[in-house]
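This document opens with one chain alone, in C-alpha cells, the form predicted on its own.
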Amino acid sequence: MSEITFSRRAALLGAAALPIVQGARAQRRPPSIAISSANGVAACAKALEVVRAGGDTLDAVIAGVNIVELDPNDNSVGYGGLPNEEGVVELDASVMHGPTRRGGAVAAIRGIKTPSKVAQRVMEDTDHMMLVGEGALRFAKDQGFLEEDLLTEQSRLSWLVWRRSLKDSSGHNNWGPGLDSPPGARKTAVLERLKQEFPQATEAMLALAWEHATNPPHGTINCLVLNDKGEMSGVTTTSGLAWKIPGRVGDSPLIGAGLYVDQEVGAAGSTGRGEENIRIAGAHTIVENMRHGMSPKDAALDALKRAARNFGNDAKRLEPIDLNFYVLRNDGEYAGASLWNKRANGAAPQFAVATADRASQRENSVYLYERK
C-alpha cells in the first residue's frame, strides 16, 4: 500500500512540476544566430532574415552565401573567383542539414556560379554525398543550372599577370621583358604590356591584378545558423586556391573538414589552407571537442594546435599558413579562431555574426600564434 501511495504521490508531484520544467526549457530556447567568415556580413544578415521568417536553416545559409557566390568582386568564391593555373575557375561547396542529418557536396565544378545550390541538390535529389568535375557539371545542367563563364575582367586580368610573374630558379620568365632588359624593368614592362592588351583596365585593376599574382589571397565563405527551435545547418563554398593545379580540391567540400554539423552539439566550418585542415578533420574535431565539454573557443584552439603539431610547432614553418575556424554551439555560444593574430596584410582575423538583437557585424577572432 505504501508503494502505491508513493507512486501516486510521485506522479502527482511530477504532474505539478511539469509546467515548471516546460517553462524552464522554454526559457533556455537558443537565440537565432548566424556566424560566418569575415566576408559574410551580408550573408549572416540574410541567413538570419530567412530563419526569423520561418525558413529552413539550410535554405537560410545558402541564401546567405549566394550573395557572395554571385559577387564578382569577391575573388575567392563563385563568380569572379581566381582560376586555376590554366585560367579556369573551379568551385567547391558542401552543405549539411542538421534536422535530417544529411549532407551534399560538389568539387572541381566549372561554369556554375552557385555551387552551394548544386550541393543542396546532390543532398536532396540523389543518394550520393559528393559529385565532382565533369559529372557534377552534367548533374547541375540536368537540374536546370545555367553554365556560364565565371571569369570576370578582373579575375582574367589577374590570371594573365600571374602568368607573367612566373620565374624559373634563375629568375627568368619567358612572359617577361627579356633577359637583356634593365634591372627592375620587369614589373613595369608587364604592366605596360597589359595596358596595351587591356586598354579598358584601370590603374586600380592592374594594381590589384599584380597583388593577386604576387600575393594570392586566401578566401572561401563558411556560414552556420541556429534557429530558436535548436535546428542548425551549415555551408562552405569556395573557388579554392588561386592558380591551383586543375582538379585540386581543398577542405571546403569535404564534410568533416571544411564543414560539420551535429545539431545535438553544434557546428563548425573553416577557411584558409585546406590541406592543413584536411589532415586534422578540423570541423569534425571541433564538434567532437564540444561534445566532450569544451567551449567553442577552446575547441577551435585545440584544432589549431593539432594543425601546428604537424609542423613541429615551428612558427617559422607555419608562417605561410592561414587557417581559420568558425564555431557555433547549439546553445548559441560562438567563436572564431585563427592560427595567427595578424594576416599577411597586418589586419586582425575576424568573423561575422548576426543575432536577433544585433545587426550583422564583424568581431575579432581568438588566435594561437602572434606575428611580430
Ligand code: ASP
The other form holds:
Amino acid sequence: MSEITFSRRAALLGAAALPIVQGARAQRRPPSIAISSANGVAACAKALEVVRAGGDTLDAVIAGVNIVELDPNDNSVGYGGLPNEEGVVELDASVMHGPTRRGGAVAAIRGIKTPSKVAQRVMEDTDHMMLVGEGALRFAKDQGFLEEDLLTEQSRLSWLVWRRSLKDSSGHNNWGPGLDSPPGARKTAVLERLKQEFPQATEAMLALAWEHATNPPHGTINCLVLNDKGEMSGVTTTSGLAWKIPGRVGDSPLIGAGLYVDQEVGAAGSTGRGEENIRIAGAHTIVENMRHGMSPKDAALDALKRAARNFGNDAKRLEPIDLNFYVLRNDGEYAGASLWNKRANGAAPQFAVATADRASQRENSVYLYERK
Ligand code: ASP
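Form predicted on its own done, so how does the form predicted in complex with this ligand look?
And the full complex, kicking off with our chain again.
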C-alpha cells in the first residue's frame, strides 16, 4: 500500500518537474554532434557532415557506419568481420529513428556487407521490427542488396588458424601433422608450421591470425547523432563474437540492449560482451536513467554497476568481460563508459566524438574498475 502511495507521489513529482527540465534545455539550440565507439572516427565525421548538410539523422549515422561495414580491415563489423565457428560471417544490426520513433533490426544475416541498411529497410518497408537469418537474407535480396562472400583473405586465414589452435585434453587436434608423421614435423613451432601450411600468407597476416585465434577480439560500431533541431538517431552494427555458435545473436540488434533512442531524452548504444548487456537491457536502462535526471556519465556507470552486480561484483569473474557504453543526451552532453580502465590489450577505453567546432577524434571513456 505504502509502495503504491510512494510511486504515485513520485509520478506526480516527476510529471511536475518534467516541463521545467525540458523548458530549461529547450532555451538553447542543441549543438550538432555525433558520437560512436572508438572505431568510428570516420563514421562520426561522416554522420556530422550529413546532418550539417540538412540530411536525416538516421541516414547520417548509417552513412557513417557504412564506412566501417565496408572496411575489410575492421574485423568486427560487416565485410572482413571474423566468422562463426563454421567459418561463415553472420551479422547483427539495429537502427532507431528519433523523429518517427521507429526502429528496425536484422540478426544472424549472412552475405550482406551493410546490415545497417537492411535494418533501415525493415523499419521503413515492413511493419515488423526484426528479421533474422535466412528470412533476413531473402528480404535483403528482394530489396536489391547483393549477396557476397564476406570473408577476406585475412578473416578466412584467421578462422583456419583458430581451428588449428583447438586441442583436445591430450593436446591433439585434427589439423596438425598426423600422429604417424616423423617427430620432427610435429615439434615445429606454431608460426613456422603455419608458414608451411599457408605459404601464400605474409608473416604479418599469420601473426594477426594467431592473435585473432588465441585472443578473439571484440568489436562493433555504435553511432549516435543529434542535429540542431534536437532530432536524434542511432545505429549499432557488428559481426558479433568471433567463432560464435552459428545462430548466436548478440545485443547489437536488440532494441533496448545494443541501441536505444528517445530524442525527448537521449540515446545510448553498446559494444563488448553482448550477453552481459542483454541481461541489463543496457541502452534502455541508460536512457531511462537520464530521463530521471542522471547525467550521461552517471547513467552509463549505473548500467555498468548493474552488469557487475550480476557477477556479485566479483572483480575476478568480471576480469574477462569487456563492456562499453556510448551516451548522447538531447542537449549535446555525452559520455563513453567502460567496465575496465584498460582493455585486454592494455589500451585505455575510448570513444569517438565529432562536433561542429572540433574534428572527429577519440576521447577517453570513464570506467568502473581498475585492472591491476
Ligand atoms: N556486442 C557485440 C556482440 O555481443 C560484440 C562486441 O561488441 O564485441 O555481439
